[in-house]
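Take a look at this single chain, the form predicted in complex with the partner chain, given in structure tokens.
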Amino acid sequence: MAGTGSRVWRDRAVPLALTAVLLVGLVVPLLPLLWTLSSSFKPVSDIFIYPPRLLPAAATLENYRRLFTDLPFLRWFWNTLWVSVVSTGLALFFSALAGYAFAKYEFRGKTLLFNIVLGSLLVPFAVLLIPLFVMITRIGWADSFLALIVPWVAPAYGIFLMRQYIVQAVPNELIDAGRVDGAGEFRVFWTLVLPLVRPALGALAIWNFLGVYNSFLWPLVVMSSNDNLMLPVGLAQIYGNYSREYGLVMGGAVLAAVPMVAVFIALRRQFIEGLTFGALKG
């Protein structure tokens, strides 16, 4: 009797309690988001009232109106969007190409070269900040979008991820069959290999896009004219210039976050699986 009782306890009650605790715990990641959303619809005078109200007493769109009419918010959004798209497209191509070479060819120096790819992941960006800025200025790319794109179009983590995926997902026989049919090496890659690695490309696209869309320090130092700012730098600037107008700042934060959160919720499986493609199977 006691045995069945404790089994019911273990199989039903404990998981139920655990689920409940985890659901309540969701307050921690979600409340700051909801609070930001709610504050973006409040006039400044209502943000810091006590007791706090999650639902605005007098909701207003004034903060959003000002972002679009008084500030170049749309311009910043557009900059961020196209820079993220272009650099991600190029990063996919170059990562897949190099990852394929490391996965499926034997060539002299391969181990050394691959170790350089991995080693470059250990360089903190702070080390590059000063000398890269000096160089970009010298070659005349300061305040140019080239500086935001070109240095980052062949990311080492992308190459690593693609290599890990291609090793297991692409059969050698397929490559050989392509060669027997007379296809050149690049053609084999383009027409036979790429279609097989779509899941990895998807994951890389998501994470690379996210990285560029959210990047701050490099765009902060390298872009200077107001029309050329990336969204996070623009947001920091709004905060710097209108620091007491929290509603405006929160509106900007919401608009910057909404696209990423929406994409994440829609593609959450790819987001999460993509993280562990390269890392854990290696």
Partner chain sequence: MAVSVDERAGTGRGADRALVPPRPRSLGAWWRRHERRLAPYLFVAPFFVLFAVFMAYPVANALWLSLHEWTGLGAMEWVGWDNYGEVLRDASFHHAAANTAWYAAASLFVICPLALLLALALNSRRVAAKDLLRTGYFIPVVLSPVVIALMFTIIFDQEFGLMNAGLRGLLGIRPINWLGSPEWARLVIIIILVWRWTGYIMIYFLAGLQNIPRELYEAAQLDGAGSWRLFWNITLPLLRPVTAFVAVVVLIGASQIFEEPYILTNGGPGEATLSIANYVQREGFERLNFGYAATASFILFAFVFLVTQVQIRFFGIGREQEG
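Could the form predicted alone be shown next, to go alongside the form predicted in complex with the partner chain?
Partners and other molecules omitted; one chain follows.
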């Protein structure tokens, strides 16, 4: 009986301990987010009060009002949102198209070309920054949204992800059946292949959207007009110009985080399926 009781206690204690560890792991990264949200509703004097208080003593919307009235925040927000959406849509299409070609077609130089694509992942962006900026400037795209979209329409990691997923998820027999039925190559890709790779598209959409949305260095270099700034650069400008008004910076950070959270919530299922497909299949 004693052994049975000890085993039952151990079977209960282990899940409880794991739950406690997971709760701690959840609270630790959430605390800065909660502090940012709370501070966005505080005047500066309350942000630095000691001892610190998580909830504001007297909540105020002044920080948010100033973002919309004193700064072109809405303009920056719109710039970032539409550039991220357009760039992600193009990246999904071209990555899936290239991944499909590498996965299901045989052509001369296929292995070499795919190795070049993979090798480009090893090149730091700092190495490409100056040559890419010179190229963009010479063709007249400096301070243009084309400079933020066109260079990233076919990311190497997206091509690799889609190629690996299509190899496992799309049977050759399905493609052959579509061709036998008279479908053209693009129609086979659009109507047969794409519906089967939606989990990978969802995972890639999240990665690409967050990458473009949070991009700082390239927009900082290539964009010069204040009305054309992206949100990360705009928030840095707010911090530089209003360095003592942390509530203003916190409010901008809270609003900037809303689209990222919304995209993750909307695509979280596809994101998880896309990342775990290979492991589950194996």
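Numbering follows the first chain given and starts at 1. Not measured: the values here are computed from a predicted model. Take the two forms, find the largest set of C-alpha atoms that superpose within 1.5 Å, and that set is the rigid core.
Core-superposed comparison between the two forms: the Cα of L61 travels less than 2 Å.
Core superposition places the Cα of A17 2.7 Å apart between the two forms.
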